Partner chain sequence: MEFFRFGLNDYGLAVLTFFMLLAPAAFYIMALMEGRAGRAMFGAGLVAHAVSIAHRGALLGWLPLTEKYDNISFMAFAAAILYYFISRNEKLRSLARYALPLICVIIFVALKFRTINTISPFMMTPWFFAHSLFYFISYAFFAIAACLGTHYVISGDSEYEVMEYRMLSLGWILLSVSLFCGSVWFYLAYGTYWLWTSKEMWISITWLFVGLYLHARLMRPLHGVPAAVMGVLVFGVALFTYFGVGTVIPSPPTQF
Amino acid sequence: MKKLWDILISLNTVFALFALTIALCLLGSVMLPTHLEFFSGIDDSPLFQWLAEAGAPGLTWWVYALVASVALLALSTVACTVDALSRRSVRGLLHKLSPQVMHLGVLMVMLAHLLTAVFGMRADVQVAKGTRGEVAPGIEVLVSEVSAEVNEAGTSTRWLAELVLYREGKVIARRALVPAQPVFIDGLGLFFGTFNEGDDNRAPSATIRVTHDPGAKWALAGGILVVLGGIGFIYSRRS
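Please provide the structure of this chain alone, in the form predicted together with its partner chain.
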């Protein structure tokens, strides 16, 4: 057990895991565009569901290896954090704790990815002006108005969709949806996808992305910890 612990907290192990993760990311960055059609659906469903359905281990083995490598890195991070906290620090509590707060933040981001990969959901729903579309079982959205502001150069500067949300046929909310300002309701996120202008035969429409992302809050909390740990680290060096 002691030997396993020593391996986990060894700098050599951390270095090797960093190098392995980098190598797998490098391989992935080549595999993804080389087999574009095969990987085109990887972002549309939870990762593990997609992996189970995709098959083709010859093309997906590096994703499994990357997940395993990141998991080992997380394990090593936990061990290093415990080891560092158990040692005496000569440079003050802030200097001792800051890197560990960053480690904890990174772990939470990893957990976020895991939660999203297992329990996440994402779908795109195109809804024409004046019509309703189902965004989740029992929940519908009516796009009462959809428009775009265009500048002198003819480029869209702002899109707007007025939404009326229904649960079991009853109105539960009225919201305005614009890009990068999503609407959250009942654990679902509604995001402005694309604006479709329409023509003589078709009304303008909006593509609404619907997501359920249980990892998002963990990722946010983890990111905040990484930032706070970083600030603490800088401050402790100054003092």
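Since the structure above is the form predicted together with its partner chain, I would like to see how the form predicted alone looks, so please show that one next.
Lone chain follows.
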């Protein structure tokens, strides 16, 4: 057991895992464009959902290996943090705790990605003008107006969708949805996807990208801890 612990807290283990992770990322950068059609949907759904639906282990094995490598890095980080906190230090408390705060921040970012990969949701919902579309259980969106600004060349430059949001049939909010300005409601993010002006005798419609990212707050908190830990470490070194 002690030998396993020594391996986990060894810098050589950390460097080896970093090298493995980088190698798998490089392999992925080659695999993705080589099999672009197969991997085209990897960003349109949570990672583990996509893996479960994709199949083809001959093409996805490196993704599983990358997840395992990052998981081992997280385990090693936890072990190093516990080991460092258990040791007596002749230096100040700030110098001892700052790196561990950074470790904790990195772990929270890893947890954030895990939560999003497992419990996240992404879906495109096309809603015609004057109709409702369900974006989540109990949550509906009515598109009351869809319009676009057109420049002199006849190209659409700015899309706008006026939304009425319903929860279990009752109006809860009215929002204007434009590109790069999403609407957030009940933990969901609504993004303007595409705009249809109503060609071929069809009513104008908007395609709304619906997302649920349970790891977003964890990632933000982790990033803040990394910054604070870094500032504390630099200050303690200067002192």
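What you see is a predicted model; the values in this text were computed from it and never measured. Only the largest set of C-alpha atoms that superpose within 1.5 Å between the two forms is called the rigid core. Positions refer to the first chain, counted from 1.
In the motion between the two forms, where one rigid part swings relative to another, the hinge among H212, L36, A74, A23 is H212. With both rigid parts superposed separately on C-alpha atoms, the smaller turns by 17° against the larger between the two forms. When the core is overlaid, the C-alpha of G133 ends up 4.1 Å from its other position between the two forms.
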